[in-house]
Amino acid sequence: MRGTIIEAILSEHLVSGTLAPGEEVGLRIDQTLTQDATGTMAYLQFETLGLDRVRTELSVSYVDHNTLQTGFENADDHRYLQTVAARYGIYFSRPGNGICHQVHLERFAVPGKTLLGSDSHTPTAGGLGMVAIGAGGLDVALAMAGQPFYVRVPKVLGIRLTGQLPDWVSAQDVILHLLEKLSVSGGVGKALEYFGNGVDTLSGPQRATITNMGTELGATTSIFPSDETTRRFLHAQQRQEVWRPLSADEDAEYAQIIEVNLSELEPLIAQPHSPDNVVPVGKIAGTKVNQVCIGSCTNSSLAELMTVAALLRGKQVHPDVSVTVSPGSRQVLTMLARNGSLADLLAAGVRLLETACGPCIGMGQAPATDAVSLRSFNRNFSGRSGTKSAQVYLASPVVCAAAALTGEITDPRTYPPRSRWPLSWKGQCC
């Protein structure tokens, strides 16, 4: 791992141990995040430590999982989380602010810092050059107390990206390609570090989509360089002052290098019931679809949802398909409303859901018995949707949008190239 971005950040945060793959090290943690499904226990554990304030640079408590309030239980949890945040100097993101990983990208992610989260998809922040790791609530509680986080040093896989994504091929197709190649256990004990000239062609949110689903490989974390694209994203969020450049040394040593030519990728889809059961969309085109859900921490950025809105504009979703969209944050929802995209979605017959995890964690929108559900999410394990007999497929938002119109799995390359669309937002990074 010599000369890698991972090595550089871990070296800056090393408290104990030796940076050699497989060795246990203690790391200083700069930031923590929790969500409400795991946060209550984490903060109860933190309270037993007897401290007056958290000792991290920044800690955030998000409410984005258990947002249905059909009884008092969730509301009571949320009230506790808000009061404990105020007591110990923790930022509190209340229900409706958005999904923790999307909001953390917008508001708090800092290149070169470490982030520990009580959610498995915490590595999303690696899209902005953080070493971000998902862990148990007790680990997060101890990190908030200023204690090191102990982890075995992962082997670093170098993912060399070349070329540029063709029309209708999305960031999710990049990680689905790697899942097909490596499997859901192929990243265990490893970290993925992306480099190569293809990196320059990917926006900040696209990079975050890829690092988000690195979790499905079993990887400890995933990371992209911090470059001009990162700076532009942070500038758009009025946080340019936290930017710093980060890249691997030219002679960086990786445990393995995997070559991915973005120009050669095509729209992919994960079949039931595993994210690595991947085939080209064209191979199963024509499969009838009953439900389409777009959003989650994987694919709910402004650019992705504007693309969906543009594809649906002036059309109607298929009468046999229920279509939902979950914007990733209040910021995304507000911008969709202001630029007219939200009206396009609603006019097409889309059901707008809260800016929360929602269907991804089985919180509402359980499909009908034996239904086929196509989702732009990260997991499709049996029963996760809330319906044991449902057949859940995973694909990019544009594949989902195409199916919403046709009522069946459809290769989006049948539509006019996006490069011909007069979209003023193209190239923006928020």
Contents of the next structure:
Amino acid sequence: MRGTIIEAILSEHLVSGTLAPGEEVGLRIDQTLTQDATGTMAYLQFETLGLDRVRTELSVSYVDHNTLQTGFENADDHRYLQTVAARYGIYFSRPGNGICHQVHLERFAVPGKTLLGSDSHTPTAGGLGMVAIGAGGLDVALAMAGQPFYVRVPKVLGIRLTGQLPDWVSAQDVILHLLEKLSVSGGVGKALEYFGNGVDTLSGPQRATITNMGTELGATTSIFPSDETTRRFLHAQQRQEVWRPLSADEDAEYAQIIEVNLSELEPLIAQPHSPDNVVPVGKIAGTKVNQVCIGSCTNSSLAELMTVAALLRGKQVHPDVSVTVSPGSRQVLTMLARNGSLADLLAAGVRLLETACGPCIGMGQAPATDAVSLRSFNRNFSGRSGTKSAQVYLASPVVCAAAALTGEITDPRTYPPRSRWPLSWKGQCC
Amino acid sequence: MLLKVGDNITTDHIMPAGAKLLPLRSNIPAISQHVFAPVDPSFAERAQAHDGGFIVGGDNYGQGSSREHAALAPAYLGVKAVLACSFARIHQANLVNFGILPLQISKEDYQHCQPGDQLRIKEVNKKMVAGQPLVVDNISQDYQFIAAAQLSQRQVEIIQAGGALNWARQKLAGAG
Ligand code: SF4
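Switching forms now, from the form predicted on its own to the form predicted in complex with the partner chain, please provide the structure.
Up next: the whole complex, starting with the chain shown before.
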């Protein structure tokens, strides 16, 4: 792992142990995040430790998983989270602000720092060059108490990206490709570090889509370099002062190098009931679809949702398909509203959901019996949607949008190239 | 042995979420009744009737969501150890944090074990401290097999303290 970004950040945060793969080390944690479904327990645990304040640089409590207040339980939990945050110096992100990972990327992620989150998709922030790790609530409570986080040092896999994504091929296809190659256990005990000139062609949110779903490989974390794209993203978020450049040494040592030529990728789809059950979209084109859900922490950035809106503009979603869009954050929803994309989505017949996890965690939108549901999410485990007999597929937002219009799984490359579209996508969103 | 499951069991199998169950995340006795509901709805009842026991799983046990309720609720039901061919990282740590032993077993021994077998693990503390593999007696089938705890020194201390919360409290108190 010598010369990798992972090594650089871990050694800056090393409290105990030696940085050798497989060894348990203690790491200093700069930031923590929790979400409501794991957070209540984490804060109850933190409270038993008897401290006055959190001892991190920054701790945030998000409410995004269960925002359906079907009874007092949930509302009570939210009240507890808000008061405990005020008591111990924790930022409280109220329901409606958005999904923890998307909001954290926008507001708090800092290249070179460590983040521990009581949610397995915490590595999303790795898209901005952070070592971000998911853990149980108790480990996060201990990190809030200033205790080191103990983890076995992962082997660092180098993923060399070359080329550029072709039209209608998305960031999600990069990670689906890796899932097909490595399987849901292929990343256990490993960290994925991306490098190569293909990195320059991916935006901040695209990188975050890829690091987000590295979790499905079982990886400890995933990370991208922090470069000019990262700086631009942070500048757009009015926090470029936290930027610092990070890249691996020329001769960095990886446990293994995996080559991915972005130019050769095609639209992919994960079939039921595992994220690694991947085939090219074209192979199952024509499969009837009953539900399409676009959003989640994997794919609900402004650029992705604007692309969906542009595809649906002036058209109607297929009458047999229930189509939902849940923007990742209040910021994304606000910008969609300002630039008119939201009106395009609504006019096309989309059902707008709250900026929260929603269908991804089975909070509403359970599909009909035996229904086929296509989602731009990261997990399609049997039953997670709320319907045991449902067949859940995972694909990029553009594949979802195409199916929303045709009512069946459709290869989006049947559309004219993006370059001939009225909107210039390049440089539109950081 | 309360339950035998296959490969790639997710924390969604162990502790499902969704609109009916998420409101119960702060109510451990209530949510515990749904442990393994998608796999075997009678699990919770059986675990409580036997006053706890063991779970046997295949490869990559506990992948998916980080939810520690997938360790906390089985701990509440009295589960003492999970014997699996391999574990997902976060869940392995969560099991230790809630005082459940994650034990690695071979593929053959996994195949040998049958649901309902009576298993006994002796001298857990001694072997764990010495870093030696544990010996599991399969009383029903009358044979023994090896299970590796693969715990760090810190994790051994956590199991001895009955979980990470007790362990951390002792540590913080010690630090004044
Ligand atoms: S959107 Fe889905 S995967 Fe992401 S944090 Fe929410 S429940 Fe988890």
